[in-house]
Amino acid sequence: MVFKSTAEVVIIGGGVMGTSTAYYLAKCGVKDVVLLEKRYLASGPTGKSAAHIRPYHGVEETIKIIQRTIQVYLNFSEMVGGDAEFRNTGRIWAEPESKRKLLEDAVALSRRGGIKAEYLSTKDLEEMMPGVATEGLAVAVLFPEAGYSNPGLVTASFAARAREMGVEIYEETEVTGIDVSGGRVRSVTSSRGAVSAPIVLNAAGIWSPQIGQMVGIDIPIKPTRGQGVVFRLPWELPSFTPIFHDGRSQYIFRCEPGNLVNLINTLEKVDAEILDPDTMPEDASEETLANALERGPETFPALKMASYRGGYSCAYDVTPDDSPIMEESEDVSGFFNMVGWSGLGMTQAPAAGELMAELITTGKTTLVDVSIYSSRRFKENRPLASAWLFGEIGFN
């Protein structure tokens, strides 16, 4: 392959932030568009994300991009083509009465921004989670288009879709420069070649601050490590289909093909460790096992039982406010950036694709003004609402 000197845009990262910008930029016309991936497309945290579509955020606006990208999801072959393996199973969070107005407040907001969100009884729930221990909880609310899709299929569907438009991609070609002057943007030097771009896209996650850094920016994200557990479900609990998010012990279990059982402790994001992304460990901990072993059989008691199956880490790219960096850059024109999801990339994708697309293209938004989402608003110490919503953290 011939390698690319110029282009109307460069697009630096090939998760799924990156390929489904490349593909709603082509959409719109501009098709010289050159993305760089210096690994593999989905080898960063898109790849190993457990791609949950979580309904839920604490800023309107957020909920508003969650809620069109459940309808892509729902309707991917025909809105985009090839496959998201997206399974809609539904996702229940349930809360104890401490927390009732926590939950309720929330669904307000997700219903605002055009989520569905149903109030189960008791007996609902128990009804639709056989197993699950229902003790302590006092409101429950299923959110039945949510679900979790196949974060490298997404990935390689937007890519090819964007091939066919004539986007050229270049995987195991690393950036090592971006040459600035003027105020603004001339080229990108690469592991290949420089490719000379008025419009540079930094969509590089976990890795965007070093891609800041060659512009003379900070990008005030930190690297920390997300975990799972998997057990195989013991014979006594039958394999269940909604997500369930516990508020009492704040873990979230799913069910996977296999007859196997997924689970992930949202709080452990609240002291999440902060690493080298180039060096995270792949497994999880023997401290988040252990908390596993001990805090999911209070959930579903049979658990106690299970096998273990294994263990991953994820790499977050955090913000302090936890939501994204969406904008043009205050101090280098015609650099873009769309990073920090804080473990919520997939959530938001492929709808954040769409609205960086429009805004490098036409300099707004329609579904909603992303100018919220400038990194302006932590040197003017507005930060948004948090998108985890519960324990420390909080819901404001």
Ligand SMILES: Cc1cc2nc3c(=O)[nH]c(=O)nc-3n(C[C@H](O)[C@H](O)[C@H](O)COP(=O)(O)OP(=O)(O)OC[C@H]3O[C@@H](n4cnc5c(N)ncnc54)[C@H](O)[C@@H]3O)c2cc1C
Given for the second form:
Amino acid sequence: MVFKSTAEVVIIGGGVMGTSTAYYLAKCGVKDVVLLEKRYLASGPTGKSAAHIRPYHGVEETIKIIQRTIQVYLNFSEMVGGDAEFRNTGRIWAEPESKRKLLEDAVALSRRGGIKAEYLSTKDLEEMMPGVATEGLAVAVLFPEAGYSNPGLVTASFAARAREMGVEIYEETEVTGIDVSGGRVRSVTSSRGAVSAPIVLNAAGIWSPQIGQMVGIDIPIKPTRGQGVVFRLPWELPSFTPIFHDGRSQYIFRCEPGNLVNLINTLEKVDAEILDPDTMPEDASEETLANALERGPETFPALKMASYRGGYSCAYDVTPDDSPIMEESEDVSGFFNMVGWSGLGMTQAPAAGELMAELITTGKTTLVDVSIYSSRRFKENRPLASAWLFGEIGFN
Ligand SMILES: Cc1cc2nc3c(=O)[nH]c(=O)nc-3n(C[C@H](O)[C@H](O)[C@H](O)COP(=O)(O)OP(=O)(O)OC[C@H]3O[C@@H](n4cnc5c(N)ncnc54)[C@H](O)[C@@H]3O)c2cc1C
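Moving from the form predicted alone, what structure would you give for the form predicted in complex with this ligand?
Now the full complex is given, and it begins with the chain already shown.
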């Protein structure tokens, strides 16, 4: 394969963010794009993701991004082409009385952003969630458009459409340096050769601080462990369809074909260890498994009879306020960041790619004003006001 030595845009990272931006750039006419991925597409956290759409958030602009993303997943074959394997299961979030206001405020914010949400009676909840213990839950909401996708397939579909339009994607190609002169990016050096380009996009997720260092900027991201465990229920026991977020334990339950139950603790990463992205463990820790064995059956008693099928672990790229960074660097012209998804990248990826393509090509954005996601907010100590929600309900 001949390696291209010039491009209009170089994208670093072949996760869902890099590939979605490549697709939207090509779609809006910028086809001279090179994407460099050091391993293979979706080899990082994207490929390990639970890929739930979480339809609530503490930042109004982020809700609009999520709403747009939901529309793309629901209509993926028409809007992008290919398959996202999006399972539109709906998602139920239930909380005890003490957290009623938190949930109601979040629902109001989601609805303002165009996301559908329906309050459920206890009877509705019991009917929709057979086998789930509902004692102590005072308020429950169904988000009917939510669900989960296949993150590898989403990434592969974006990449395939981008390639069809002319984007060159090189896997097993590691970026090792970026040349900056006169305050501008000039070229990218990689294990396969150099590419000169006036625009470079850092979509390297948990590795993005290393890419930032190549142009002399600090990117405030901590690679922080996220974990899940999987059980198989005996065949004769009932399971349920919607993803279930139980506010009592902050566990998320997802029943899958084959009677599998996928369990993620949304708060786990708050106190979790910071990882080296290149040596992070791929399995869930013993502590995570022990917690899931203890707390999972409190919500879903059938789990006492389930067998453990394995655990998984990878890292979230967490910023100080759990919101992403989308920007052109103020210090280096032509250097863009789309990083720091803090556990919600799959929930935002298609719309985020669309926004970044628009920012790169026009300097502004329509769906939301992405300047609120500039990293300047950390230098000025003005974090986005999402902590009230994340501190209480965690991530995913
Ligand atoms: C266990 C787990 C569960 C999750 N569950 C959910 C969920 O339910 N819902 C949700 O919305 N989100 C979830 N997420 C988060 C979501 O998966 C991420 O936010 C998203 O995948 C980030 O995508 P990305 O493209 O930014 O990064 P990545 O997937 O990390 O992609 C970055 C790519 O850059 C490449 N790269 C790095 N350095 C270089 C270099 N020097 N040269 C070339 N390439 C390089 C890497 O190899 C990697 O492939 C979860 C994440 C984890 C870990």
